[in-house]
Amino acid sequence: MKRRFLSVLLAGVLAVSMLAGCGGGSDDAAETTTETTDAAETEDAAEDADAADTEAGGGLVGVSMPTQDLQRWNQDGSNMKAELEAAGYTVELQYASNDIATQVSQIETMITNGCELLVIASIDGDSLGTVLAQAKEQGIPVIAYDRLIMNSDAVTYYATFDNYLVGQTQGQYIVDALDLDNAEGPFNLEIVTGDPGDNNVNYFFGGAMDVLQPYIDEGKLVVPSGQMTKEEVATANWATETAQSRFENILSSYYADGTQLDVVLASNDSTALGVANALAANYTGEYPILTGQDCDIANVKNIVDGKQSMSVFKDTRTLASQVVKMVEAVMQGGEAEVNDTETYDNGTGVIPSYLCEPVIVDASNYQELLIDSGYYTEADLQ
């Protein structure tokens, strides 16, 4: 009996629980429940969603190229685009025919067309500042690409390859071919580098010096021409024309009479081209050590036929995979991967840098490091 009676009773409360509960003030609660709890559902699924666009990458990216006039920016371009668009991104590719004011007309585009991150190498450093400036104000990240963004604050990152190594790999490569810490000397030297508004100059030029000089003040390296000074061996726009031409008056002014060439420095493969032109036309001696860089098809051709040294190899696949790398860790709001946080001081503070390695390309392994790795085909150096 007693049993009975509590079950009676607590069934009564239950009941006047639930009445209480179909009261106004009671629906009020319930309806700001709902409302909160559609509201988070709607929340987390539009978290969702991004979280799966992002993870599938996705979104505008702009890249800027200097030029299409030598063979390494296409390759760069290419490689660029092909990776980012593997990696679920759209890429407005513009090269800028080596032109500023038309660089800074696609970069201005890119932005109100709606990039969300910026890829640029830059034709000339010290002039995308203002521009640059406005990607900063709507907060569109930017890449420096291979050539480093001078003066300008708006840089998050800077890829490229180590420009200083670059410089000391082509200089140890000299010291070595000549032996020149054995050697007696004294050996002819030649040097020519690039465009002076490319930052990559101060390292090639400045990383090849460092090892060099030393030579130059012992007297075992001798330039006839005098022509030492970054400024004296410049070649504007880094034009195979420009240094063919300046090198046709070296070899005219300097090796009628007979002199022998020992050596050429050449900072890349365009401005080899034009040495190894000159040479061909102009000169009559042994033929010289001479250096490269970027290993382009027509400079692969002269290593091979014994007209080039070398060249170093900067293998845009790994340049391009890197900068994929930092983009995705950029635009899902992460820091991207660096190694380097003290060599490059743009003017506004160090950049945090990715650098690759390059390597040394000769006629004993372009084979290996060319061809066999799907770089070029076989048929491509016919």
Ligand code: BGC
Contents of the next structure:
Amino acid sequence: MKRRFLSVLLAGVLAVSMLAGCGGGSDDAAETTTETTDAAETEDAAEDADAADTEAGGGLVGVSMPTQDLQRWNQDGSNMKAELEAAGYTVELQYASNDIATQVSQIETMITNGCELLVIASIDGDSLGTVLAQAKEQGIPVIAYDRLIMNSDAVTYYATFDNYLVGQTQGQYIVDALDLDNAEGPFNLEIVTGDPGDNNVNYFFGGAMDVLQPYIDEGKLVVPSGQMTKEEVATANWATETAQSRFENILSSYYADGTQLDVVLASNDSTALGVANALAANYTGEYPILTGQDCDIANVKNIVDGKQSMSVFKDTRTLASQVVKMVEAVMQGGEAEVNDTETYDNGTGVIPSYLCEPVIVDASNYQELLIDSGYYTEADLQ
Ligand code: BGC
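Now show the form predicted together with this ligand, given that the preceding structure was the form predicted alone.
Let us now look at the entire complex, which starts with that chain.
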């Protein structure tokens, strides 16, 4: 796993904020789509693809997203579809309801329907080996979207945000917010991460713990529940309700006597929302520092209301644009632009990757980063 100097990294994160990104972006990404593709649309897509192939040199691209339950995947799916269509491709877009078997069968159908390239955000990184072997046999390239697909040699490229940096950013935010280098402490910390089948969890959790562990070792940070292993802090499917019920148990077992909870490391916004819900119902002390990731609307509202401290913003427009560039390069028989050829080994070798830059959002800059940039409207946050 990548380790770099934190100060340089975090200065970089802040400096790039709106300037760097990793691609262009459409202006309407904030809208939450409820699109699904049914069988009839799929047939239409295949027919359209033949027409598009001859007219615009496009082709049929399969886009497989994990679920519509979380805001971000709706945005990712609709951004990808819109951008690919604007570039002349026909798109078969499917959401898999967080069910592995559904995702496998949707991908099988994409292959049967003649998709010439697959873009896949996996539910479980380890469960697509067999279906992707079929893709490889038929010469269909695969781009892993946001989450790395593990143990498959069918993966051509990977595009994501710098996941290790996301975790480090959350960890460093906590260090700065509690002034851990100067304050005496000890401060009480609890940890909530995501689905253990999502390879990103290793990077989010690993990056954050690389920053926080020295303070735990020193005794400045204490975890009253003692829950610190990847398994203990996991949240199946990243579900808000699951995070909430685990956190309710933690609050009743370790904080009911008035013990102050100072800080919660939550890896993303769906789990941070579970923590915030549990706190609202069961905790009367001073609100803890609470991290997140994605800038989901409910969480940005919580940031504005002082119920969540920060979120790591990963502009889904930026990732979609970068992946569309990859698709175009591969479909034209060329090589895609990458900026990391070391970090993401999926068990069959390092997958050439493009890592976009994540950015911290908090109450002081959400207006500029989320509203002025056109990601959300004021009305979205009412
Ligand atoms: C993504 C996060 C998201 C989480 C839950 C991760 O793989 O990188 O942005 O919050 O999945 O869907």
